[in-house]
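To begin, one chain is listed below as structure tokens, in the form predicted alone.
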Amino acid sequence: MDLRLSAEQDQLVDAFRSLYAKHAPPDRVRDAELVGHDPELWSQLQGLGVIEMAIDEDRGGWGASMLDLALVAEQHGRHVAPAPLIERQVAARALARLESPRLDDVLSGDRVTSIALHPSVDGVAPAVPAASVADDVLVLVGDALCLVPVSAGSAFENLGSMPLADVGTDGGEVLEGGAVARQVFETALDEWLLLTAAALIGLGARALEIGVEYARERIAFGVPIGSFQALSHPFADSAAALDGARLLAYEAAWAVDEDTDRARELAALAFAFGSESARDASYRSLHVHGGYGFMLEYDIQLYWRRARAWPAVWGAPPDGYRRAADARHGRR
């Protein structure tokens, strides 16, 4: 297994990069904040063909690996970009595999569809992302994976300004039954983990770059606070620990494409031990700032909220390593 990235890759990562620091600095993130998503954003991530990567190629689609999706995702986390880009690519992502032919207009442009984490309940699928700006979303309604229209509605507010809202099952197409639909669902929810858990690398990341860069200017006792231990070391461990957690999460995606049997076990992990260090890298780095980290003003609490929120969608870092438990050893 050889994770270093090639030349192709590393033109990847430039590209979103470049395309990320123009078209989601800060400020309009913070435009965004109110439903979570920016239009132009997304219109931006389209032109780079973001579903059409996403697809194998005889399905219509480019044929990226696993490892190059979560690249992209690394660096939609780096800049907390408003647009619900890994929600997207995963419900394209499972049409493909149901064969369905409503994957044609997910890629036209034609209709935006997303997918409900958890299966419904009592006819609800709770706090779905990017169902209040989407047409449809997959859900598992018992056995069946149904794609369900979306009802007019606004986003519920929520820690991360996320475009989150509750889905109604009623009306919904039935497109697979049975183990065949678990069997999607399932794989479709370890692809949203892995994927999010790069984004929370790309965010933990910035934020302890936005941390320490604060550390270096802050001065007391006429001299950077970053020179004190108490800073300097936390510091440390997050770095540390943000490259473990990359590590993690560049195996697991070479496990998507390479090997299946161990694939849902490490999504697991990276998105627990991601979560993880994102929150904490996020918790330091606000901290350092004193007063100052909890004021809309300073960037760094942009990171601080969605490094708790955005995981929570799906649940906390002990959910994700009780189910890589139950991949390795069974459900209990």
Contents of the next structure:
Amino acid sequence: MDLRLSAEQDQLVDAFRSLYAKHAPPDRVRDAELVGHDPELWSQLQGLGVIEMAIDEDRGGWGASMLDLALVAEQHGRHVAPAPLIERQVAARALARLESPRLDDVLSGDRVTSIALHPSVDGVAPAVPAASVADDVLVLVGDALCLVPVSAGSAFENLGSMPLADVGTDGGEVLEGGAVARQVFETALDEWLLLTAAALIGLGARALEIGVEYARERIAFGVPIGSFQALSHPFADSAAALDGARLLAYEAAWAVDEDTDRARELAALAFAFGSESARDASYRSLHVHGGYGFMLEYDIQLYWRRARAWPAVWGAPPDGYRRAADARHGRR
Amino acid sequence: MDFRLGDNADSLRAALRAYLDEALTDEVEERLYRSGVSHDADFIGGLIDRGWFAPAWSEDLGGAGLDPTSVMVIFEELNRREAPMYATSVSLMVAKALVKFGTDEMRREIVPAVLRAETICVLGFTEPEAGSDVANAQTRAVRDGDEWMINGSKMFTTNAQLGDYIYLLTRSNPDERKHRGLTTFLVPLDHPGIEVQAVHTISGERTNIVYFNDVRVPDSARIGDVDGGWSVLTASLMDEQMASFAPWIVRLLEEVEAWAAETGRIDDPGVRERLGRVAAQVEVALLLRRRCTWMDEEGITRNVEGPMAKLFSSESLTQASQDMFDLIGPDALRSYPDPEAVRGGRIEYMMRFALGTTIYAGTSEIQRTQIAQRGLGLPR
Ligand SMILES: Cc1cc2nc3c(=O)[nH]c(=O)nc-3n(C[C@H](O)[C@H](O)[C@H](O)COP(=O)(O)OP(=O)(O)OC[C@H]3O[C@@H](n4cnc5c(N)ncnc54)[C@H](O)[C@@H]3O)c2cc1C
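Show the same protein again, this time as the form predicted together with the partner chain rather than the form predicted alone.
Now the full complex is given, and it begins with the chain already shown.
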């Protein structure tokens, strides 16, 4: 076993840490709340090659590993960054897997593509992440993977201030059908679950830090509130859970990179357990702020809302646990 | 990063599994259940023959000199099968303290006997009035020339009924502040003035209360410095600090998955969801513990990684065993002796056993306090 990051991975993390520190501080996150997207942040991310890195070298990318992508997603989550990084990477990877010429438009930056996490029902893919700021969306329609152009006007306000939209799927271009389409869709879903898990773990870890900082400073009854076990002990549970969730997400990424037969199971477990850990941490940290946690002015609410909203576009922890069990025991 | 443990570890695991299947027969399991004692001389003898008994000990001291990963794999497999290791693993812990702080005679006579499993040592730290606050021990040791007179009582001295020695924490100096007035001894349990009384527990395991009435021991029974007991004790407890109950959660999941397959309940999505949750707890508990081993192997000083592994695994085992009990329904009530018991009563047993894991080797509250203060930097 080796839990050390490579020197290149350390550099990668540093590069993204400073990018987010500069271009996604809390005031920028707040400024982007209405649309859920900060175009300047996105162009900075593009400048660091976030799409290229997600694509194999023989398809015109840089061929980063899934673990590399997870490390980037973790930094993304720490800043609750308002840019649809994960959806765009996952959609681009699906296009590459389909060997679609549409990938070229995505790599060149001409078209922005996202992916629907659920098949369309009655001609609509509901609550598609990053869709309100996308040109096209990959959607599973029946047994066909289609590329659907997004028409304006279907965005809606939501808990996580995310650029969500309901997407009408009539008239999309069929890229692939049958078993292959299904398989590409399921693989894309694995990747989305895993990278979202990594983002949630970064989110949860930062939320915990915010709560711990507050608990060290705030005085009640003449002592720092962090000395009350009723507050510090749940924080300790969160610290252990988040450390474990991080190891689990890295293991899942490693399993994808090594193509082991547990990759799907581990990705779903990381998603479910990571969601729960991030939720708990953000709840505890918000609560430790007392009434101030309920105020919009304090940053912790940004974390609490996204800890619940980001995973919910696909599903809740029980859905992740079922998906993991299906991978473990075979579909019914 | 690499999450493989390596070919050596994999083949060691396979060898252990094969051996444990053969050695832990139904008769052995039955005997252990009836006795309430986690010790079986024949079984331990088999481990000694194979070099799996004291794997972390260097070869010149009678161990197998294995690397931390191999030691961890042995620990994972023995505990996954709930092999009867408690008496001997505590003895090895005591022996380790003797190597470091004991007299020459202890090192020469007792340590090798522990490594041959001929001598059993038990821990005498906890008292009726002092558990988590172990430094508050009140059992008195009064110096009288070349001897010490000991009076008091020790609680939860597991295996004292079959042990040879008790590793005893006493108050030697009541005038000093509490951590500074402690001295440790190694006292033969058949010594006049010592009385061992059984204490029965919810998991069926027997523990004891031990009374000391004017027990007179020579100064050569002392371990470490006079009034230096606290440093002896903390050094001995180092190993306990990465105690993990991950292997028991592995076992729990295996049993419930087997039950779900046998009964067809595996096809129920609700059952799958709950099995999936336990699978996550298994994975996380294993990873938190494996991280400790990796750090040891790399020579990285651990901070609160051990407490995290202990806290998460014991709390998860408690929660998961209750949930699996609920999942199975009324049949889960049946205990081991009932032939109709689900999976030989393992799940019912695990729910009882789990309760102790959040108490010994430092309660969950003690672990959380360490994580909060040393890990997160929260104020005392
Ligand atoms: C099956 C079993 C076997 C054992 N074997 C041995 C053995 O072989 N040798 C031995 O010496 N001991 C043994 N023990 C004893 C064990 O180490 C103690 O039970 C443990 O340290 C807790 O002490 P206590 O029982 O006195 O509880 P207490 O310390 O009185 O604790 C009671 C409750 O208060 C909580 N609490 C205590 N202090 C704090 C604090 N500062 N902050 C928040 N909460 C706190 C605890 O977490 C616990 O929930 C065994 C115990 C069991 C159950």
